[in-house]
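The chain below stands alone, shown as structure tokens; this is the form predicted on its own.
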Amino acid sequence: MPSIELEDVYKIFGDEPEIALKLLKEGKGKDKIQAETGQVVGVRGISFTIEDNELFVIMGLSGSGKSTLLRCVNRLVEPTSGKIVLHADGTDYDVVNADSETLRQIRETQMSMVFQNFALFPHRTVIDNVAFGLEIQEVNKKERVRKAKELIEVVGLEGFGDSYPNQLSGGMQQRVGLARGLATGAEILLMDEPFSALDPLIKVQMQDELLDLMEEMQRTILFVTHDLDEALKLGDRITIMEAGKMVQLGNPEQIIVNPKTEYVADFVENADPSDVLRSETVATTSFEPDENNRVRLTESAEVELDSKGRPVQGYFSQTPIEIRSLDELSELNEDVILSTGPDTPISKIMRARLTYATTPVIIVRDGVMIGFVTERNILHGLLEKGREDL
């Protein structure tokens, strides 16, 4: 299955990149190097591996080098130095040193790219746009039309196959671009800010569709964005770039809870963490059962544990109440204590508490209670991006 490995990748724009490389390795910054030499540092010393079926996000502001790095991966931009290896179909492709024939094969069969500006052919119908990569592969017309129609349906454009791009909305055009990227059968998609030009509502819809497609079609995706909320929603892992270098790499929760630099902290300060923070991250995890093996959750709510720490009975104002899984709610009943797993996003707990607002939510792993989430925990998680040090 496909994966991509980057090791110490640099891209210098200019006639004498070796001078800039030497100065970089001596510790000089991007702006100083440009002022002294006229060479522009696009990407410097980037190393990471994108795993099979991972949606990996590169995020940063304009000029951070994110799109340059993306284009180095398929050599639309020539890396100055470093190693980029594509592992696919049992073969290790050395992208940086690949000859033109091998590079053409990689682009035709292993990688597809979805652009920010859609890049559709205005004189071609939707079907012909989607089938373009298959045409390059010399797939016969009947088969490429069949495949194109299938993918048009997948991206929600059934009935628009004979339309032209100028007859479609921006969101519909981006769906065509996505279908074209999928049509070749390439298991790696490179996506360069594909939703940034869309209206906010359409953008959210396209993000949801991409996640659905990831689940259905199993692709490895390298996705570029300047939008942190988009990165947090889509990314299995995120790398944040500044001035051509990688300043932090982690999963969305790690980025939110533990920003490594002031630059990253500024990004996450106003981000919505509710879909990212897990129940265990914000929970109170230090508790002691009393002589009756009960744990006090609030002044009124308690939960009784058995000898192995498993919750067996809830209480509210000393009255026994049921313990119910948050995932199994089917009817309105406030007289329950909810339980959930350690990876439940706090947004799901918040929605449940709109109905079941009386008691905290207990966190259970392998049947054993490991903590609980109160209203205070939720507020602290939203405002402070983590667990309160009680």
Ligand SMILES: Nc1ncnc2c1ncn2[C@@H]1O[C@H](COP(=O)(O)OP(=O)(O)OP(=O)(O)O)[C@@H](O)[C@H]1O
Given for the second form:
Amino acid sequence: MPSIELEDVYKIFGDEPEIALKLLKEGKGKDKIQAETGQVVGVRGISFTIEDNELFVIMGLSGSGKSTLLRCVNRLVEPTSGKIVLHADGTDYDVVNADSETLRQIRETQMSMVFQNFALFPHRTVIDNVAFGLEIQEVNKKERVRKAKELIEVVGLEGFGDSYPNQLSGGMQQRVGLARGLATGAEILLMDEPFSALDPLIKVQMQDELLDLMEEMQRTILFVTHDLDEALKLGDRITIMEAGKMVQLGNPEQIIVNPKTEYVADFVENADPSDVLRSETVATTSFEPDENNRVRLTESAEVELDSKGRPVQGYFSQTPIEIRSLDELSELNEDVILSTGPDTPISKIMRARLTYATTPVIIVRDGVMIGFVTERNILHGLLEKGREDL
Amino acid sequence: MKPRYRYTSLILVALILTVGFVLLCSQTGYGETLQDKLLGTGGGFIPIEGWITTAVDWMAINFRPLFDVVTIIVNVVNDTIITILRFGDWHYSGVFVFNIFGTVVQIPLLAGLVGLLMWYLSGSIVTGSAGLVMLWLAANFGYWPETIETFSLTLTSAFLALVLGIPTGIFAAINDTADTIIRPILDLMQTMPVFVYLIPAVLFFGIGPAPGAVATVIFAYPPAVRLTNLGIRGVPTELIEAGESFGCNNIQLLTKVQLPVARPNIMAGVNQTIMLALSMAVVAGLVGAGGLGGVVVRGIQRMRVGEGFVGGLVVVFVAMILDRATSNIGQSTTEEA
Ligand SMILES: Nc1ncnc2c1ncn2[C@@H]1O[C@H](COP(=O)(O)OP(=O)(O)OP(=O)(O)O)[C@@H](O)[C@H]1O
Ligand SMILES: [Mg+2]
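Now the other one: the form predicted together with the ligand, given that the block above is the form predicted on its own.
Every component of the complex follows; first up is the chain already shown.
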């Protein structure tokens, strides 16, 4: 089910947006328009649909229009033109044309926001900060405090309810920000670089916790970041912005394997692809069984397939050895041929290969062998971000 | 507007003004009298003095009811504060227990209360005791009624300045046009030498505490406006966005985000307003507002150096008490740390 749909959204900062829109149509660039008219192109022609429970990442360099786009969704920034539709509670809201009361209600009940610099209210305790949205919803005090305490526990801040924000570390403050965003029960969470102000260790920890939270609670998240590793780790899908334009939209692997422009390629170059690349993507998929229905994996290792292409037996230097699924590995440290599904990240294969077999890993889908991953495939995947074309 | 247009229109306006001015001057014989004026002989070229005198006279007659209302308000507030401060005298009405001791305990009791209050507000027992000692000294220097008068004139004026100033400040913070208009008016109020409006105040409000209080309100009102405005405008954008993103309406934004966050600034404004009110309440002694200002004025006029000096010293005591009692209020709850 779609949650938010954006269609051709533009934002021009300045008092003569029509002129800028016209120049954009004529194909002039952001810098040129700014120099000529003083109008700043924030975002231009953005369209995409975010699904329910999706974690959708907007990523790009500073000034590329990420925050502007995010703020268009709850209209902290007024879009110049375009359509934004919010599907919630069985209703379709036309966000751009909503009157101020409808907009206020949407903000109160359907969306909440988490900020880069936390934006906690300095005069309120942690509990009162978390309960802020509920206060606006006019929930009674007792219920408010109960709910706030519950969320404070969820984000791991038990015992700090009566502290003031300036008594907490950055990581703790952002937990409060997160709890405040979750407390209203809003389906949609808008997060503008929520972890950028945190130091690297805390940042990774918060990312993991956010993923855990996503498992427990059903939320749709629109997440802004300028950090590709963060985008790859968190995003179900990622859109990459450049100078207000969307240059690519895809899942993490698509971005890594197939960067559409130079700009995206530059980003991807230094990213660590090992958690993103899937086994199927790097595997050798062209193989021919011999007359005994065996497939040669290396000089000394082979597997035998049945008539439907399912692996039934492994051999190492002609000696039969077991085929074991990567996911079922226990403490055993014997020679096996490993098998795994098509979606296993190669980091997991690499880790298994460190401890277990030296033989290639066979990739199966629904029991049928579709390819195998050798050391060479992995190295190629890591260095070239994709499959070796044989 | 594009920058280009902006400059063009500016130059155009300047041109029109210049031409108009030259025409006006040639028509009115400015050239011939210019030398006189520059040398300071003869009156000003623009008869603004006459206009103002006329306006003041006209207002003194036609705005009488308004001025009377203001006088009544000031007197009521002032009398109430005096009555409270002079609770030792309540025995005249035969109601309160203080009448057992009469005025004998009034001063120590009041000094004690002020000391406790300062201790509570500043959080320091040293400040508290200093307050106690200073008030006790002030009383024993022999100017107790005058001290009370100055105290109450200060508090009355500060109270009125704040009641008017804080809402103005809020308005100026929310509305840019209002801010542009209010700003020069505040400059005028703060920099115009006080005697200039102290005298018309007597014309408008007669004698007694009212003209002094009005002049004091004019003098003490700007910092209340400025610091409230500054405080609210200084609230970080992210906090405003946070409020809005949770669905605050404008009133909620003001009461739940802007005012509480601006509180330290507003409280600094309260403190400044009170201090300015005190300094002006003393100057108001010149127009018969009495109090410690009267003591100082009398001392100077009659060449009684001691009397003037003691009056001044008590002013310092009162100033310190008021300052210490109000300068910490802003911090006490925001930074519980
Ligand atoms: N209120 C504004 N008035 C004028 N121009 C603005 C305004 N806000 C943003 N811009 C401009 O719009 C463009 C996009 O800004 P935006 O803040 O969305 O970038 P961003 O991708 O979030 O960058 P960052 O990573 O630095 O936060 C920039 O060129 C910026 O200068
Ligand atoms: Mg940003």
